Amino acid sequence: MRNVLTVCPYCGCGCGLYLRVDGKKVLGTLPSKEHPISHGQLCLKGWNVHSFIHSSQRLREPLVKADPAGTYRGTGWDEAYSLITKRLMEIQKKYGSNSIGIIGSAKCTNEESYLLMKFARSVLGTNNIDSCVRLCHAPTIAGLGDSFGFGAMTNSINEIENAKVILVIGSNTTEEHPIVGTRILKAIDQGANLIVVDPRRTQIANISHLHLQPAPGTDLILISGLIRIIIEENLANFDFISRRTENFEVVKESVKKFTPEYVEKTTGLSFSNLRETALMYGHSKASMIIYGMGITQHINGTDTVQAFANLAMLTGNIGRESTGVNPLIGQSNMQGACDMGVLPDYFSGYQSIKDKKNVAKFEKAWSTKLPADKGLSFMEMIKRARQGKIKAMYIVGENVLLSAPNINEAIEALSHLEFLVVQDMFLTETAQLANVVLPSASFAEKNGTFTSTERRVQRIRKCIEPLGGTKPDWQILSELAQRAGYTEMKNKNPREIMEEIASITPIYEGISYEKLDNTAGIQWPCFDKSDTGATFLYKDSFASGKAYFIPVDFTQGSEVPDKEYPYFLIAGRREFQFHTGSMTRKSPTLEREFPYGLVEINPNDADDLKVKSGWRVKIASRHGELETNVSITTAVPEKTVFIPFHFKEGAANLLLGNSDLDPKSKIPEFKVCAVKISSI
């Protein structure tokens, strides 16, 4: 029996753990006592990360669709590669490179995401590449990027313990990021005040000093109201504002419209609670903002993130330990996928494709001419596919038919394609529509790196050979590129790929396997070999010298309750499942704990509907409907219901369908829509 040190493949905490290996099989999991983040702890998902590796449902060979009825036949890699290159090149020649779209995944390593970005731009000649970040934290990249310089967590997980005031908003932290939750508990033990903003009464809300329950989708109004109160109470840090920021006066003027009367009316919160929150946050010199997808998955997500930045700058709670604006990324390498340029408008390291110097640098490094056309985002590609303008897609590790809003629209879009390739560990709902399915290796069967929510780059380590006929995603992409005639992706191993990443990506320039093998990770930016990284950002300066206040305004989404659809639906996660369930639902332990979907309904609403816990109900929106089980709980307020999105049998995303996108980050409305409920 041997133990192999690696990183958990679930949420963005980046916990260190050992996989227990006996010969060719992974038998169990142990926490790493020395790991700087997990400190010998794991959540229930972490304890069971080994469960899906040897699942009988793992794909073991490439599959090719044999007939229109959807029957697959197994084939070899040579035939699969030949068919993929033939069809993609035919479509590229007939319709142009912009008729092809690529979607990546947070399940891929940094090295694999980098190669996918390189494959899209160098081999297929398109900037139509995006990832699941467009459905989660794209507003972080846009919002914090414009305000501070980098679209990432400004501080570190360990710093939470020493914060004096913690504002958690749009995050059910103890369920979604349990290890971060333990840090919040330690901070409370040391005297910190915890403020939780969430329409639901979550686990973390139950331990808060102040729980605010605004109307769904009104967080931007709440934050703008706090900014106005802090200014009026003379709690603004004008020394910090004058020395380190620009454009404050414009924001000061813009928040005047967020009067107490307006904020109370729209959010449903009392002014006394708002003022208490503002004073608590404003008086502290160690106030920290922590937020999750309850903030970003809205059409005004970017503006809300920028409002957080304004609040932090206003009080000088940025650029120091235990302060800052800190998004909790939902998946193990979502941050890394962004860092590696699996985005339509950036190369790796957030180097804009609009900058001719960046284009010239990458063209020289990759020995090819790069596309100049603007790329399409995730939802733009889905829309174009539905219209017949995107003819082919290559999807790596993302189960679009559960993760995308309006699943019915996504099914229609992918069904319109002339050619679809899906690369995954399992025959997911998305893979079942593919013309070719390529079986990829799990995190236990390959080397590479993940970048956690706190910008920590860490090694994942191969502990067994790839099962059956599977291959690591990096190897598949490298071999496919060569088959297409592009020899600049003849990569031998992930270590070599990281060397290429470092040579062309300034924020990763000082990161190498040699350094990573001797540390528990490096937090970017790491600009040279002597650099040890940054535990927190902006100590001395911001990316462009000064931070920038950005005025924001509230945009009311079209998904509001009315007489026909009287309930607000909130979609989200639960602690025993992860994302679309493609990994956790292969774990007997996790599936036993939470095996099916449900809808949480307030007792008073349940009385009105004449339903009881365990009963089946039909829930319908303007876009779709589903059937699921009732759970009656006071965790949700009246006229609000909650559905987890993990379960294909009752997927919350069947009900979502608002076609509006955040104008800045192109994220769709995910968190709320109006529904009606009827008993079955």
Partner chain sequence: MNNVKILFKEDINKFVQICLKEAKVIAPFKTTYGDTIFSPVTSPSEVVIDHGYENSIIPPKEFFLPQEETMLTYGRYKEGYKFKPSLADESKRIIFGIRPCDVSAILFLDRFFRSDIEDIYYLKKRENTALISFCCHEPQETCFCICTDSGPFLTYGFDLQFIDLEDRYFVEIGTPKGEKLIKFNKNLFKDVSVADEKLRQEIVESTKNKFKSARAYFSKTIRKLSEGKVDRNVWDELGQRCFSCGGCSYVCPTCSCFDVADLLRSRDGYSRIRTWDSCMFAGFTKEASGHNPRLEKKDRVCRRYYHKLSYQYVEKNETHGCVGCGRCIVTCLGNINMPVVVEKIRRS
Contents of the next structure:
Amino acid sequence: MRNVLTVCPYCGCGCGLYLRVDGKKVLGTLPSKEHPISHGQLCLKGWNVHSFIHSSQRLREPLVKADPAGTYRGTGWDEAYSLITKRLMEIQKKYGSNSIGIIGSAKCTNEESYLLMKFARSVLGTNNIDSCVRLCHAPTIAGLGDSFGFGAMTNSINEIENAKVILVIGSNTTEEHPIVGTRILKAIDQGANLIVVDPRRTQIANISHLHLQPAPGTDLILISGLIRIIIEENLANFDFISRRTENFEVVKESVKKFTPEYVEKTTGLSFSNLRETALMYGHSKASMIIYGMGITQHINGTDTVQAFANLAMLTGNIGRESTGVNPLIGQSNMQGACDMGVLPDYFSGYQSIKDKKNVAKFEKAWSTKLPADKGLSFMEMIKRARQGKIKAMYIVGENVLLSAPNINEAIEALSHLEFLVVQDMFLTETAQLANVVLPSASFAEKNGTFTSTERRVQRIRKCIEPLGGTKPDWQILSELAQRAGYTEMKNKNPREIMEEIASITPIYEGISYEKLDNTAGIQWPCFDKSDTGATFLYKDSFASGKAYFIPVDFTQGSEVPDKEYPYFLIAGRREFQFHTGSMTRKSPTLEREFPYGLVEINPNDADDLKVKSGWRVKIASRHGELETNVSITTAVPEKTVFIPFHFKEGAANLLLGNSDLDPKSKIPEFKVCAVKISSI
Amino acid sequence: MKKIIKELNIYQPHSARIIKIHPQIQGHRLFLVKFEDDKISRNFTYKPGQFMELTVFGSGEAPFSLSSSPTRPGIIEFCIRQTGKVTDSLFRLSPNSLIGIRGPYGNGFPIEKLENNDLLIVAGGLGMAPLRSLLRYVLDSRERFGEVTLIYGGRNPDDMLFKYELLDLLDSPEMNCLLSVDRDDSGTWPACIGPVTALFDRIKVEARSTYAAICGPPIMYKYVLEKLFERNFSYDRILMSLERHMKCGVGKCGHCAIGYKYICMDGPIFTYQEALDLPEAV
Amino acid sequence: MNNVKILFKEDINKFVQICLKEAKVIAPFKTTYGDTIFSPVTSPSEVVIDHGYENSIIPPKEFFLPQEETMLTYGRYKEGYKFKPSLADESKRIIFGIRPCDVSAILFLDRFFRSDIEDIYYLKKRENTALISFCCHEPQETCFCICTDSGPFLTYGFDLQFIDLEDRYFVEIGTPKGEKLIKFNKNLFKDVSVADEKLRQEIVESTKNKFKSARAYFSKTIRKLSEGKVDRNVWDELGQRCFSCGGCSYVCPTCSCFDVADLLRSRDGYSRIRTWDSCMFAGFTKEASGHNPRLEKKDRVCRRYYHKLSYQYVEKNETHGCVGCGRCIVTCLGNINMPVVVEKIRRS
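The form predicted together with its partner chain, contrasted with the form predicted on its own above:
All chains and molecules follow, beginning with the one already shown.
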């Protein structure tokens, strides 16, 4: 039996674990004790990562759609490559490069994301490349990017233990990021105060000192209210503001309208609770903000993230250990996908495509001519596909149908395409619409690196050969590029790709496999060979010298309950499943724990609706409807219901579908929506 | 450590064939099953109240109580409700299909103790499945038992398992069969209408010489126990069948542990006295 | 009294070499990353036997009850289906360098898997395996085997027990299986002197005083728990901290619950596999109808400790279900572990 150290492919914590390999089989998982994040611990998903690897549902050969009815026939790689290059080139010629869209994956390695980005820009000649970051943390990339310089966690997971005040907002941490949850628990045990802002009473809310349950979607008002209180209570750190930031006066002016009366009325919270929160946060020298998708998946997601930045700067809780603004990223390598430039407006390392110098640099490195116009984001691509303006899409490891808001619209969009390629381990709902499906290898069958939510770049290692008939995504992309006549992607292995990434990406410049093999990963920015990375950012200066206060104002989303749709629906996840379930639902242990979708309803609402636990109900929104089982719990407040989004049998995204996008980050509003409920 | 004597693999199922499937009430069917190997079939015996593990190929294994009686060897019967993955697949099978089977497991009813005593059988819902085994056993060896009474209730006539078989017993001189439904819209129900607890008022039992065997939904236990206590039943003369999620059937997998007992080994039949000692049972 | 011998440290590699010839040797192995994992080894140099090695992340129970084990395979076969038992290979194995706490745990599991109905998947593997135990002189911070009477020195249970006497090992022979291993190497093993005996005694005594941080005082806890006198608040508080990760059961050397599933694993048919399970999962007791008698986390935490510590189980298992290895202290996400729970109950 061999023990291979690798990184968990589920959430963004980046736990180090060993896969136990016996011959060609992965038979078990155990946590690494020496690893700085896992410390000998894993969550249930982590303990069961091995269980999907040998699933009989893994794809074993490329599939080509044989007829319009949707039957597939298996084929060889050669034929699949020929078909893909032929069709893509035809479409490129007929409709232009920008008629093609590429969606990357937050589960691919950095090397693969980099190749995909290179493939999109140099082979397909378009900047229409994005990933599901647009559905979760685009506001972080945009918001923190503009305020501080980098759209990433400012601090590290281990620093949470030593924080004195922790403000968790829009994150069901113990279920979504259990390892971060343990650090919060440890901090509380060491005397820290925990404030949780969440309409639902989650497990972490139960152990908090103060649980605020604002009306869904009003977090920005809450934060702006806190900023106003802190200024009025004279808790602003003027020394920090004057030395390290710009534009404070404008924000000071802009928060004036967030009076206690206004905040109380809109959020439904009491002023005394708000004041207590403000004083706790303002008084402590180690106050930390931790947030999740409860913040970002709103029409004002970016504004709210920038309000966090303002709050942190106001009190000087940034640029030091155990403080900062810390987004928890939901997937193993979503941070990496962004770092690698799987974004319509950036090359790797957040080098803007708007900057001519960057374009020239990449053109030289890749010996090609690059497109100059800004690409389309995820939702814009779906929209254009529906309008028939995007003709072909290339989707890698993303189950778009379940993850995009408004499933019906996504189905329509993808069905409109002239040509769709999907690269995945399983025949997902999305893959079932593809013209060609390429079977990719799992994380246990390839080498590469993942970048965790705390910017930690670490090695994943190959334990077994790719299952018969599958190939790692990097190899597929490299071979496909060569097939298309592009000679600059003849990559022999991931190590070599990382060398290329380092040579052209300043924040990764000092990263190499030699260094990664001897450490538990490096937290970027890592500028040169001797650099050991940064556990927290902005110690001496922000990315461009000073941080910038950005005034924000509240925009009311269009999804508010009314007479016809009286309930607020919140979509989220539960601890035993992961995203669209394409991996977790293959594990008997995880599937047993949480096998079907449900809707959580407050007991009083259940009385009103005359429904009982386990009953079927129909839930309808302005965009769609679904049927699911009732679960009655006081964890949700009255007039609010919660649906996990993992299940195709009761996918919350059937109901969401608001076409409004956050103007700054283009994330669709899909944390909340107004619904009505009726018993069946 | 001790040399292993038995080389027997307890987890290895035998092949068996579904001989017949009788539809019962909505969502319930009676499966008649026979071992493929005649030798096993001939030597196979069990006690009322025991259960077996059935494998539906491709879906998995689950435990089901025996509804037939060892007094009628050869074919064994299971009355099964469709409620999960394994039963879903089982309900898709047709007669002549093969399944896997191993067992019998569990303690079963303490037949020796019951002999020469009066017997009060109280059933509700699917609780009739194991009690039908006991009832058949007792009727087939009638001389070894005293007075036999069955109390069985359902919401309406379409809710009664083994309906015709039990209706046949209404006038039997062998036993006192009391059936009741809450409601009868058809107007053709030949037995009682009203709450099942009302039937208690129509029976005479001598608590000191009677064993009560109860099986049914949790809510039923509460009412039935009350009625029994009114009649001064001692705790060790009340036998109940407890139910838990179960996997291996042989006391190893741990799922059915309740307090310090394993339902599959120490149960499923417990006296009320024993159940009281189990912290989670009642 | 066990038969005893002396083995000089310079000869230990020779002894490992001989073991390697005799059987498949499984030993604590340090990964390049510094983690200790029991793993099959092929040369003496891979074996970590210095007495300071950390206890492995998961206990050696995995070699008898693996994380995932195929029990049967079945597939269509002419006229029907055929079940093929999938018993592990029966080659001889030696677990070299197992800690006394883990030996105690294996004894516990032996009793369990042999009681009532025998589980041959476990017992076959167990029968073919010899345990060479190395006593601990430097307990880790998380160790408390001294409180559970399962270490750091044992009087039985091992096939061979090694105690480090500076330049040599004091070797105690526990079974004929152990005796046989020594017999092959008569000239390596020397007779024991009075001075050796004395030194052994001194080391045993001094080691006992080194247990400091993790302590668990069981008797009062066991009484309270068995009599159902634990305050509900204790379980409420603990339940709030449980993440339902199942880690406590996975790393516990005496936990043996398993789940069974039939999975399509190849073209030929299905595999019935058993995997580690945990009573900390809601699905553990959830019935097909959806009803769950142990729905709340607090009930499940309560259940776990009732199983480990109640009189009722102590009687059944001949001892309580904790060997003081301290692994739950490391692995629990919510810092719920044996010493913490024992202390909470004692004080409640």
